[in-house]
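The data below hold one chain only, encoded as structure tokens and taken in the form predicted on its own.
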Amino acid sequence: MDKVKKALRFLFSMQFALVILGLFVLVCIGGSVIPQGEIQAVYESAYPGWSGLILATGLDDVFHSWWFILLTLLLCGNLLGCNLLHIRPILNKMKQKTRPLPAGEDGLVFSGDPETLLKEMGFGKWEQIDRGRYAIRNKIGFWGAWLTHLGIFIIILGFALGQMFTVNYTVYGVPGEEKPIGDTGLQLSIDDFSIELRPDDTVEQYTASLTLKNPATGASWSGQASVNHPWDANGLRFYQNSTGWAADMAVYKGEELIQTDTLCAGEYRAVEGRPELLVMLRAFYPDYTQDETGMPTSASGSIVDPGYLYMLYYNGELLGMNVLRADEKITVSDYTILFSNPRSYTLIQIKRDPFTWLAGVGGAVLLGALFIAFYLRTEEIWLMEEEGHWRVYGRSRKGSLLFREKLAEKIKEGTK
């Protein structure tokens, strides 16, 4: 039994908490640095020689790995156990009317009126003790450290549960498009997308104006998402993640326009009525040129001489690939395909974290705990009667030195 108690004390100790916190921080850093949830080829390309270890240990999906869950449980168990161990002593302190005189402290000599001293030190009432008086105020201060631990516990629990159960969606498109958000039944309308440039033509900010719609209820929400400034609506958080190029594709059969589509770079569409014939906008070069090896590239980021790199597939086989310039066209059989109206698209990352509120509750508890610990700190005073004077002892759970200096000042004033 003693060994079990000793083991539990270690598991609920500050030393064990610091070890787990250190590991927890390292894991979170790893999860932030290493891309999460990518396919194996991404890790093999970005981390040659290390990709096998990353995949085997779950570093490609840190926040859903069994060892992250274990670390979270250990840390939460440590904080919760620590609080459970200390709740009874705190309750006992709250019930006590008097507390023993602190050992090993030198009291201050006071020859004035004890009632006046207690009042000036902020003590409204006192208790009679052997050979003297005892007063305490702000007993709630005993709970400061306990509530601090509780707040940290709730924050970590909310963060961990959020990471494990957060659902991510991705929507991308150009202004005027409306796209479904995964399986939520909601629609996201991209109302506008702007790129702010600095004087040197480098990007200052990306901003997307968005409207979230619920077709089932008719409800809608409007707002903006920009880099480092997400937008919150209906329990979802919208991040301006990235951008790229898009263009309009027009398909003619003979002289008749039979199809128009907007393609973002990397997207493809089947020709209307010919599902075996696919057209892909592989890349777009706003100021088309070729490098020294003859590969297509862009001389600048401005649309000067647009080039559209397309790929044409028939029954899964590559039929053709080239760069279209200006009004050049793709001709296959009696179909004519051309691209126009190049513009930027926005990629919006959407997250649903069902435990954000829990982290908020933890933050509120932590702020309240810090207020209690530093501004409602428990203060105690003992006045022990001696021959012809009083010997005064004071103690404060926080700011003890300041409290004793104030006590010494009041004693000096009351002794005059």
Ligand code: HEM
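Superpose the two forms; the largest set of C-alphas matching within 1.5 Å is the rigid core. Positions refer to the first chain, counted from 1. What you are looking at is a predicted structure, and each value in this text was computed from that prediction instead of being measured. First, how it differs from the form predicted in complex with the ligand.
Core-aligned CA deviation for Gly151 between the two forms: 2 Å or greater. Leu55: CA moves 2 Å or more between the two forms after rigid-core fitting.
For Gly132, the Cα coordinates differ by 2 angstroms or more between the two forms after the core has been superposed.
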Second form
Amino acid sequence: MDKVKKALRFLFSMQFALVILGLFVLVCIGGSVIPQGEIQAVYESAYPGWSGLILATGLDDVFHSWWFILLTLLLCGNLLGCNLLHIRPILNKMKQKTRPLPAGEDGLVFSGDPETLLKEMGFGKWEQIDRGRYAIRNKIGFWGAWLTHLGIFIIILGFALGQMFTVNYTVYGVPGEEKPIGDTGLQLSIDDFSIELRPDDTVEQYTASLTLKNPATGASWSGQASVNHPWDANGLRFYQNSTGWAADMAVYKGEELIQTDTLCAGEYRAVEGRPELLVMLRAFYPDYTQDETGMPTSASGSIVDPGYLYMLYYNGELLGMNVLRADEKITVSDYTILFSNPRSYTLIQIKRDPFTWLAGVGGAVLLGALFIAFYLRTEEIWLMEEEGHWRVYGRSRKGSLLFREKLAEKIKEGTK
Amino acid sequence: MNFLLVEKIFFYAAFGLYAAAMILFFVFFALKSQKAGKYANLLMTAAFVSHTLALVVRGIGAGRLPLTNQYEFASSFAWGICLCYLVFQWRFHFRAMGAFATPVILVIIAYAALQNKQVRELMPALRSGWLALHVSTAIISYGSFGVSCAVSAMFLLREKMSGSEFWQKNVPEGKKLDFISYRAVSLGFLFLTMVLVTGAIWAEQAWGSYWSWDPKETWALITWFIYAIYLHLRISRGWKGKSAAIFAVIGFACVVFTYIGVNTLLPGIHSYA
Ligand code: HEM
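Could you please show the structure of the form predicted in complex with the ligand, as a counterpart to the form predicted on its own just displayed?
Zooming out: every chain and molecule, the one shown earlier first.
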């Protein structure tokens, strides 16, 4: 039993906390220096001979490895345990009306008016004690470190729950499209997407007008998401994440239009009825030109002279690639393919994290608590009656030096 | 009005004044001339005023807080250290600290001078009140840690100079230096926590994730851990004085690495900042 107690006491001790914090520092340095989430080949070229070990120990994904989680659990246990052990002593200190004189101090001689001194030092109330007076202020300061640790615990809890329960989806498309959101059964309609430009052609803001629909209930919500201003609807959060070019592709067989599709740059489609024939819109240049090396590029961000870089695959083999200009088309056997109507698509990131608020509460508690710990320090003063004067003792555990200097100054001023 | 030109004049004036202040602070120490110390402090205040004007003019010209690219942040970083120096020197009145603060300021402002000073429009993700708060709190935080580093360096040197009457007279006793360093770390720690919190809120709104272990975030957290260890060691082991001073210097090295090293040596979303 004694051994268990001893072990627990160590697990909840500040010594152990220091060990954990030190380990966190090492782990974080590792996680920031070793590239995270890469494939083995990357590690093999960066650290020849070590890639196996890196993958086996989880150094490729430090912040999700089992030992990182274990370390976090130990920190949480330590924080909670330490806080539990401290509740009683802090409550006791709060309840005490008066506290014993600090030992081993000489005190300062004062022969002025005690009331004035107390007031000048910021003490509104005082208690009569045996042959003297005692006053205390900022009792809340006793809770500073305790609340700090609570705040940290809440943040970790919110973050961990978030990691477990967050779901992320992405939907991209051009205005007028409506797409399903993952497995939620919900539909997202992109009503509009606008890019606001400044006079110098740089982007001021990207804004997507969205409608979220629940086909099962017929409910719908409309709103806007722009960069830095996500939109909240039905427990989901919508972020305007990024954008790119899209265009319409039309496929003719002979004279007959057999297929129309919208392709975002980077996407490909099979020709209707010919799964072995793939068309990819590799890139789009709104203001087509060539750079010094002859590579296609765009002179500006506005649609002036469109150029569509396409790639054509037949049975997985590259059949051809080129840049199509305004009225040009691709012909392959009796098919004709052309692109038109270039426009921006938007990529919307959708997130449901039911615990972000908890981490936020933790952050607020932490900030308030640190302020209490550092700036609302508990201060105590004792005025003991001696013959013809008072002997004054002051204590402020963390601000002692300043407090004593101020006390000495006031005593000098007030002593007649 | 040509804002860039006016800003440049104020910026280089501040640069020159800081350099002059540093030289006078050294004279103050080397020749033990009180007069030099007094003038050094005046020059430092003048440099601060000029530096503030440079930042204000840039802010007006750009129509936003000048806190976004490498140049603006480096300049503000140096400004923050000077501000914290002036506040702490006013609060604890001792000038000698300037001899240790000016070299730090000078190195950072020289780094700023090497950066591209053009005003560029911000991409939408960077136009956020939270981001402005994030960077403003970082300036105060880094400034306080800079002061704690300077004071700790004095502490470490003071031990070697115990025989010098000048040091005895002009540099507070070790206990007080230790205390000032502790208070500076406390202020810096509170603000660093704000940096982390406001940064998380901004990241949540702009990128949809409040914490993503990007190297810059991770290094800010490492710095936070290091100073947390410092605060605990003071309590549990009574690690005051020398060991605390060494720790404060290491902490500041971490701050500087977070700020400059991470951008240049490690990849991440903060790289454009
Ligand atoms: C990331 C983790 C932690 C942070 C950021 C943190 C932060 C702090 C801060 C700011 C203080 C006040 C220091 C001062 O006023 O100078 C403090 C005090 C303290 N911390 Fe922590 N802490 C952490 C973890 C822990 C853990 C795990 C323990 C467990 C034993 C612990 C035990 C203490 C104790 C006993 C005090 C002194 C309380 C007092 O002054 O009355 N801390 N901590």
